[in-house]
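Next up: a single chain in structure tokens, the form predicted on its own.
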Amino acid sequence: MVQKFKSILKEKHHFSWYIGIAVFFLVIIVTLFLILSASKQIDYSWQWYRVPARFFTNEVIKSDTRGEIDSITIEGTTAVIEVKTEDGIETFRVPENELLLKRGDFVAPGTILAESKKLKPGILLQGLGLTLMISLYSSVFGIIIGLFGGLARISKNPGLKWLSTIYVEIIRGSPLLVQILIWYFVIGTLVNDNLSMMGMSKIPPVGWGIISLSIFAGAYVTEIIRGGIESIPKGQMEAARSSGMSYLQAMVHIILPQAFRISMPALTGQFISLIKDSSLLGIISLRELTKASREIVSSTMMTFEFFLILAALYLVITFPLSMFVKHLEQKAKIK
């Protein structure tokens, strides 16, 4: 990267090129100056020192009852805590060296009984992990749906073609937020009620989140795949069929590999959008990255810090993918 930058500087350019570079850096400097000036004028107490605790935190064991600690018995490296409540005795087992309370102390639901020195992922990292997991599954299922949808769109079978067209138009013509609400509160309620009646486990909210995003992404992937297939010269299919291949063999071995290569930049761009679209799943109580940040802001009132961090985390996820898309586009131009 450094060598490339040096080679660019050594090249001879028109005077307007250097003017453009100067304007670019001037705009960046002025923008940063305005942001810093505005941040100093507002009445806000920055608390960046409290941020790391939301990425990593100590593991704690909390009481889920109210009462008085009646006794503490040490069994090896484990402390057995007996809490006397109105309903009887509740027992908790915690590591002896992590115990924070003593006999006679009163506890309530949420009281920390023991705190580990070991760090565990905090709420932000948990939200980030859930966002990545949902985005990954939705992308995979979206490709599968889009592949079949794209093939149906170019099919000579009118039934498949019309169904695929209706699917694409409905999904692309309605807001994703509305689709998530329908999948979870309408379809999800009906399906889960029937599953309960049959004695089967319900589909959790994360499952409905993945389903809604997969269906949404599948509609866009369908059009991307269709465009990629139609960009391949028809003569290649005719040549494959004349060589003895069936339609399916020609599609799998000749057409689809080229279509995917052509469509790769558009597909990657769609998946970048899908990562950002996952922020809407907080409406069905999924603690993905955006909802986790909102919960932290609500409890700490650290609005600016965590919304800036939220934007930075999404940028960290999507920027490498954006650079990958740019690389693919340049590679396609060379070929």
Contents of the next structure:
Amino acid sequence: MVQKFKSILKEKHHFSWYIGIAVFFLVIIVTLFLILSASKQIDYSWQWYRVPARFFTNEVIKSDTRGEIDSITIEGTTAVIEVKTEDGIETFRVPENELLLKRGDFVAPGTILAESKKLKPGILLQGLGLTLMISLYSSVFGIIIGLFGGLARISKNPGLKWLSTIYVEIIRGSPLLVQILIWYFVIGTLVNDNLSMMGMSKIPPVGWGIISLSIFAGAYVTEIIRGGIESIPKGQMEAARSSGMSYLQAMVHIILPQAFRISMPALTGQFISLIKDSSLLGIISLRELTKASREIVSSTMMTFEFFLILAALYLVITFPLSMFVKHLEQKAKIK
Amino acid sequence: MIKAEHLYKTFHTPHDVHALVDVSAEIKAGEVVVVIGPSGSGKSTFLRSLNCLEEIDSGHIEIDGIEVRHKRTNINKIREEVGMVFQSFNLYPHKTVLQNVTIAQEKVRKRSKKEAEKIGLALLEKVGIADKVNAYPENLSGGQMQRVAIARSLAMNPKIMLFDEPTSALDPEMIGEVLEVMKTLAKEGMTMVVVTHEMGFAREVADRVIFMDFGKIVEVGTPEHFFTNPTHERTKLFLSQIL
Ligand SMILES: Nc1ncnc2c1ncn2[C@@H]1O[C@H](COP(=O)(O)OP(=O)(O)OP(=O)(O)O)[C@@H](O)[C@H]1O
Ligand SMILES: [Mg+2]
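Form predicted in complex with its partner chain, following the form predicted on its own:
Entire complex below, previous chain first.
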């Protein structure tokens, strides 16, 4: 990559090449300038310094009552704070070395009693983690579903064939947002209510999020795998079968490994889509990256900063993946 | 070894083609039978029906005493005994030369990896590819690929070998090396059915020649019979065109 870049710089270029480069940077600079000056016009106050706290925060323990600290006793590493309120004494337990207040201080709801020195992921990173976690699980399940879906699609058994075709058409023909709503509010209600009637624990929203995305991705993976299998020359299956392998053995050892290799770029592309599509899951109150950003925006009013950061974070994840796809396609071309 | 009786096969797409019309043939153990005929005459269909790659409409096929089309016959068991070599090689591109030769031994014959490799290496040596065992098929020449394909079939210790135009996709200078391997095989007593346009091979190696046209067997005879005084007009015409 770096090597390639260096060699581009070293080469002698035509005049128009330099013009092209100049235009490239000009467009970027002008765009940034326009955004900045437009935001000045509406008196938008950029507060980038408040951003890092949403990535990492110190854990704090807050008071939820109003009153005066009556006593602080140390019990080992724990400090027991007793607050005298209008209705009597309330006790808080905080780590002794993180204590911020002393006897006689007044506290109100929201007053920070203790602050840990250790940083922990802020709401934004937690959202990012959830987004990645959901995308990863959904991809794995999606590939498993798609593998069987693809095999069913090319199966000679009409039942399997029709079922998989209907599945693919329904999923690809309706908006993901609608599917998520149905999974959570219709199927989710049915299943969870029945589960709790049988005394079992409910499937949490994150479960429904993963289910809806897996089923959604599974339909696309089905078509990718089917295409991959169909692109393998018929002679491969014939050679394998004529050496005595069963259909299953031929699939597992000969056809699918080749089909997966061919499908790799498309599958990675599907994973990229999945990461972006997971931004819809906020609708079922999953605090993934997008939902987390919206919550931050509504509490801080830093609309511009956080929505720009939101886009940038998605790009940070998807860009390496799409470079990987390019790499795979390049490699396939050379072969 | 092979008994085919009254085989019929009609393809319906894109339009009706009678690929096999009342084809009967018997091939004894150790015999080398060459099938010749113009393009589209049903040679491949006949060959492929023998190991059920092509499903026939009616007729009986018996291989090594087992009725192939019987409901209770496990076709995979039959195929273990019948090797097939294709015009387009059909090597597995994601496997090395050695893996190409060992995979079916391990998965079908249930040999250990070590045993399969030992057998595979010996066969690759026999067909003259010993120096390429770890190469991938894409790095081989056509002639080398076809020799690997033959070794791959032989690795299963088949009783019968079917060849469907094994040299038709090869550059002329590579045809010889493949035919050489096949001749050796014939000398060793392998039962072989070979579809080919290589008349030299037919004349030298074949015990019998079958001439097919329009899905029918027109004439059967020894190579001498065919290349000196064939009976049928169609045979004469075909041979005059090809020789
Ligand atoms: N899968 C198929 N579907 C439809 N028609 C087919 C199919 N396979 C073969 N045929 C037709 O059946 C006839 C016999 O085909 P076959 O491949 O057996 O001929 P062949 O003698 O092997 O010819 P060639 O020398 O060209 O290989 C041809 O007319 C061919 O078009
Ligand atoms: Mg043919």
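Here, rigid core means the biggest group of C-alpha atoms that superpose within 1.5 Å across both forms. These numbers come from a predicted model, not from an experiment. Numbering follows the first chain given and starts at 1.
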**Asked** After a core superposition, would you say residue 109 shifts its C-alpha by at least 2 Å between these two forms?
**Response** yes
**Message:** On a rigid core superposition, would residue 48 pass a 2 Å threshold for CA movement between these two forms?
**Reply:** no
**Asked** residue 99: CA shift of at least 2 Å between these two forms after core fit?
**Response** yes
